[in-house]
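Coming up is one lone chain in structure tokens, specifically the form predicted alone.
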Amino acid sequence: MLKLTKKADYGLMALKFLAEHPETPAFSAKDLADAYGIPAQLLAKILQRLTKTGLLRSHAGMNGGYALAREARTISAYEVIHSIDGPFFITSCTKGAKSCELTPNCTIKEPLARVNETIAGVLKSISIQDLAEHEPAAAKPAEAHKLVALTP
């Protein structure tokens, strides 16, 4: 089964609430956990990750707290969670040139690389902005079918 981390999870749920509250300049880390139930050390850790790899700003001292680096719709899923997880993939054949001792008789190789650019693609097509308008699925049916079709 293909799942999100909860780190990459929970730093998702941080910037949709920092995109969803823009007139607030920052929010301090138990702020943002306190808003969603997250323990505050984790989601510390997670912030100064997504603040290290440029998705975050940090503003030090009494007002400081962390806002988007960034306009929320120029913000990608895949861009925060592969800043917090690194580059993922459906299976570990798919992770570079050392094959495996199967590589030539292997049939899914190639198929399985498809899938996993697909989800990257997905991935990188929705914003945080999007995340932060969300819609119920019905009233988004391309974007619910893409995602169906790639569930196993």
Given for the second form:
There are 2 protein chains.
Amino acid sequence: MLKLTKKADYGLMALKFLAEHPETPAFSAKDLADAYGIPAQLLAKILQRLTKTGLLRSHAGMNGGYALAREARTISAYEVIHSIDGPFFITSCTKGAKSCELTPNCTIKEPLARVNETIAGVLKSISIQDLAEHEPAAAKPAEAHKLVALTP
Amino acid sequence: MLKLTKKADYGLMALKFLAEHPETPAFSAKDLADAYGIPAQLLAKILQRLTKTGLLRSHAGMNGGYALAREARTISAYEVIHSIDGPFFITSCTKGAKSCELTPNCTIKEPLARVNETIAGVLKSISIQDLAEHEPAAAKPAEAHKLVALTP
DNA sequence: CTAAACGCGGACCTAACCAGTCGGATATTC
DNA sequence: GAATATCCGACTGGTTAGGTCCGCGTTTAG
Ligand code: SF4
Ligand code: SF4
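Can I have the other form now, the form predicted in complex with the DNA, not the form predicted alone?
After this comes the whole thing, all chains and molecules, with the earlier chain placed first.
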């Protein structure tokens, strides 16, 4: 539950790798896959999705491959996840096609939607560049309460 | 992906309901299930889990049922989710039993662990009481960047 | 005392979903 | 035109989430 799909995971890895090598014009799907041991064909499809949503630029033919379409700093983790796995919803009531049938009576829906927004905000605040640079450091979850405006 | 399980969802609903009726000594699983249209037996098992982890107190026999073991204010959404679905991990590398085999090479693991911590923090900052009171209001995702200490 | 109402907990089944694969088509370079 | 590439839909196998069943222990009303 609440797990990121591996596809999104792989996508982030690939984008990070590209961000770390800005001078190289392009990497093929196989290059990227081999760099981490990811199944090549799977990664290929992920990169295609990212291309279609405008995060990557692709070039077929020899010496072709993928490159970032925008600055690493301007690509957020949220965009990557959204591109690969579709819209981001923490609950099953997506309000679109097949939401859970107790949506009308549900009293918990709105608060959770708020939480959903919050998490999305966190994801949006993280750029590929952030992933590429800096080594680990202690997180600061102490300020977490500032984020949630449940009692405005 | 990144979806809350319905079990956790149901658990939160039930706890919220209990928080809204502090005067009533106990509600049976069936009462709670009927109140929302949740499958009774399923809810029952969820409540049992919550009891085992100390969030609820149960009482068998006629007029038995469940009641909050602690103040609604002191029960966080994180505890509920953790009780029902087990430890909270956004990635597949749980570092416990069967993590994904590219954990050693993975360069994205630590940053994501940080994100995981952040989200957990958000969840911890939300209490059952928060869910029970207050009607919807606009979230404030503008301050989201304050939370993520990727560049300390 | 006994039966109804309740919690407890494992086994089980099913549909959905995710990870990964295959096959073929198209585009680009050499 | 051969070698590399991206592109794209269809397919399969494994895992998990959601839900059910059934039998057991406990409490209390009558
Ligand atoms: S409606 Fe309520 S129960 Fe159904 S998914 Fe949304 S939050 Fe969960
Ligand atoms: S190790 Fe890297 S790839 Fe494997 S799950 Fe953790 S983050 Fe995702």
